[in-house]
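The chain below stands alone and is given as structure tokens, in the form predicted alone.
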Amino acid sequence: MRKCGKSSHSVAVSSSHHSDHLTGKYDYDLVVIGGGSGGLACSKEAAQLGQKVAVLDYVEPSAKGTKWGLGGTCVNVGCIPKKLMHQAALLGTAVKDAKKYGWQMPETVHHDWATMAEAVQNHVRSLNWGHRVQLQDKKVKYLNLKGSLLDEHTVRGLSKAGKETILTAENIVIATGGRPKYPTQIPGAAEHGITSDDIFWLKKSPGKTYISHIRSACSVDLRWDVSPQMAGLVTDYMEAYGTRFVWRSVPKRVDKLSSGALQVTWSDTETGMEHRDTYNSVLWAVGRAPETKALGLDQLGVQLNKQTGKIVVGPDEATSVPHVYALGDISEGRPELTPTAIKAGKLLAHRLAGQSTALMNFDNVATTVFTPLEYGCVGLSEEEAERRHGKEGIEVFHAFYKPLEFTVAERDASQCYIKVICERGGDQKILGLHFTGPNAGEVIQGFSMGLQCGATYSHLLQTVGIHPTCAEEVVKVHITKRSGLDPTVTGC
């Protein structure tokens, strides 16, 4: 590994090409670009297997200047702060329920954003530190440098100050993930709006917030195979609890008023009429763009999907260039989920170290959306099952149930729903399982193992439930959609 000023760039590259490549010796067995879930898992596993490993991680501040430490999206601006803030919201609901259960509560309960944010941010910082310690313990070299590829064995690292470091490696793994997009065609969107890169690091409450979730007609969201029916239940629940949804609308512009408020103008796609309202914050949730532009992939001939900008990979995470691999959100056709990136990264490390030939299985990956009413699913949606097996080839069992904890609290449970999609013939193999309700992630995680083992509807019926739980209702489901009977569960 050599450090050099900008002027000696060509000399350094030339030197590395001649001395390293011809002798077959490299600085490292593996260099990973990207210190997120996939990159860290791959690097640590490779080091455990005796490989000499370096990780490059560099966070470009968001458009609003938000920056964070080692660990990637999940740790800093994704799963971890999201789940903690979701828990804060659940506790707010629990406070309301508590009165019905006999707890003497003050009439007005106030939430302090700053207290929550500081606690969440402190936890995230502890995780940043933990990752650095783990890399050190496992003898992985951590470099806070922005990495790009010069060839299939050479990585160029650039520090914040512009200082360059050249590293050579037998293999290179790209795990740079993605960053939130701004709808740049909308005037004022980038100037006045924020994204998920910023929301978790705000020092004060965003207040009344306009959230725009636009997906272009050609884009496909691979995070989960969402059923429109399930999505409808979640939004119905949120509407009942005060979230205002403006359907069939497209934002047109964002203006900052003299009062400091943000005025959003949008148009109704059916009537063409324009509407406007004022907000404290505007949050764009319009998808993520892969971090491929600054990696130097064009010169190497690494194949990208022209529509998505993601890297085309094989079942073994290999790109179109030998010795260059890509994993996690940067890879085309992969679910954008932390656990899949971690598992794929570990398996890749084993293959690169010559310890295994096992490939990642991306089928039946369970996931949960931490909306106020949680939604968890594993396997196929009803629509996808129908496409693959035909309407007559599937059987859908379903039930509307009432969580016991909702009864005394007198909470509406009309959106708590279970759907089990099975093959209609033979053993009635389970193709997909969908659940809205409390602790959806915990429920679906348990059932997902069954799908990995090829569970059937008869297996489900043979399973004894834990009474009285929400998950129990899954093993009791017996009414089919085809029958047209009322699927509402009665009694206990």
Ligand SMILES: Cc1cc2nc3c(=O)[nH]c(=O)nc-3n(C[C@H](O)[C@H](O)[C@H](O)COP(=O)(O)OP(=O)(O)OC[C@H]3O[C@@H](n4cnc5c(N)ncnc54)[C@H](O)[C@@H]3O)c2cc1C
Given for the second form:
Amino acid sequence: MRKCGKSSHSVAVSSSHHSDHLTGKYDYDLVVIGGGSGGLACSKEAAQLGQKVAVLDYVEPSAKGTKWGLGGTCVNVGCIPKKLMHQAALLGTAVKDAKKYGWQMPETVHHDWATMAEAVQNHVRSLNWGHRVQLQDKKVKYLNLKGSLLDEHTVRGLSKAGKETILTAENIVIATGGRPKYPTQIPGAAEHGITSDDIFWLKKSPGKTYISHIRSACSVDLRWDVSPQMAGLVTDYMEAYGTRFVWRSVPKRVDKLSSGALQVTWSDTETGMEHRDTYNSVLWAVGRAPETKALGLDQLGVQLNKQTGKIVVGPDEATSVPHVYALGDISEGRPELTPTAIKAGKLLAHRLAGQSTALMNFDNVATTVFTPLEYGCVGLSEEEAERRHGKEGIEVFHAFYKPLEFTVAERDASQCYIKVICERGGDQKILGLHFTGPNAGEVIQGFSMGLQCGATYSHLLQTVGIHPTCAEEVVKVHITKRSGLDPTVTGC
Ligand SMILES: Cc1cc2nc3c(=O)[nH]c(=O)nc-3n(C[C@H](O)[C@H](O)[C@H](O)COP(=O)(O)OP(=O)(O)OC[C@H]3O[C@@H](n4cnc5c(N)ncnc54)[C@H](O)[C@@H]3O)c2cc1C
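Would you mind giving the form predicted in complex with this ligand, to go alongside the form predicted alone above?
Up next: the whole complex, starting with the chain shown before.
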């Protein structure tokens, strides 16, 4: 038995670590709760800098019982399986294009979900394994325990079997991310619906699927505040390729019919009329919420945002309680993205190890939505630029372009669009860049460095394009929205 830190909590200690480090006061220099993008990056970096580090990661199965390994949301139920399944979908379109390019294939080509899912899941499992090996190599103690805080230096870990482990640390980092929400007010929603925590681990195709975004019945969850113009391009494209959107509607209930099909009832928010249809699956994409309750933050006085439940942090990731830090999706006001969590985690490790004072810069973080027509952007939306600089204070250059590869394939390019938002006066500094089209992420990633360096419209014009690419259309934009001229690109 041992009494831990300042806590009066007395428990059986099963920690294999004996404290022998610099101060001798705590078991570890750093204990990280959450082995996802941010937590793993922070713990590995801190260990590299000579800190004694432990990371706790524990996956609570989804309501449908789906569970996964080490690595957090991105690896298991986020970026990685999402992008791989996106690639599977793009290949489906490419197969159609291929015929126009002379590839001969049977009239009907089938997709086998089980083959795709197995390949994706195997890759994810290899990443789970890779993370474990990396922690071992970098001498980070990995504990498959559910962590909570007893005080600002003490973490309580609980195993699946209910066994308790107490760890003390100079500093504690909370990086426990978030989980998808269910619309609990809708009868049948939780019972019959799934979320992104389940979709990537299904063994069978979900079939005809009803996807509920926060305000519309059949829609795509764009995850953040995208300007209506850009969101409209993405949804128009999807509609043209067979996704049915039911705008201005709210789901009312989900019932399982005797046939096994799921019947969804929704109402039209304008007419109040009720509609229903049957589906094989119902997927809720109504946002994510942090699991802050189980962390024991209340009794410690760690300040939370009452609306979002996220942890309030300063620019240095510090919470309202000394020695307790939070990063990644759990921290208030941060982009819910893997690279920001990783970078913030690494920088925090450097500061905690006394190696640097550098803070994370959350400005001009580029991002992409991997919808069938990809949408990438960096910097401000047109609406936000207008809000900050006034309508007269910005110049918007734009172009509708046709990807060369669409021509032979006879694909409609009406939604392939570029928008460059600049300050109107002076050097015409670029404030935002928006792109829909093939490989949007690859295109925007390159240009994002320009924005980080303070690029101006004249820098853009001085840049020579790579021909023939979609990205070259960005350096050619010259029609302003203000002029009202047709922004359709013609010729080379
Ligand atoms: C469907 C989907 C697609 C996405 N696509 C992208 C993308 O393309 N690009 C991108 O940049 N971002 C994407 N994201 C976002 C990205 O996954 C997250 O921003 C990122 O994973 C956040 O990292 P994190 O470290 O904050 O938390 P997470 O990665 O969520 O990790 C938190 C970990 O802590 C564990 N945990 C929770 N509570 C406890 C506890 N009490 N004790 C111990 N462990 C605990 C969790 O099980 C989890 O393993 C996507 C997210 C989703 C849902």
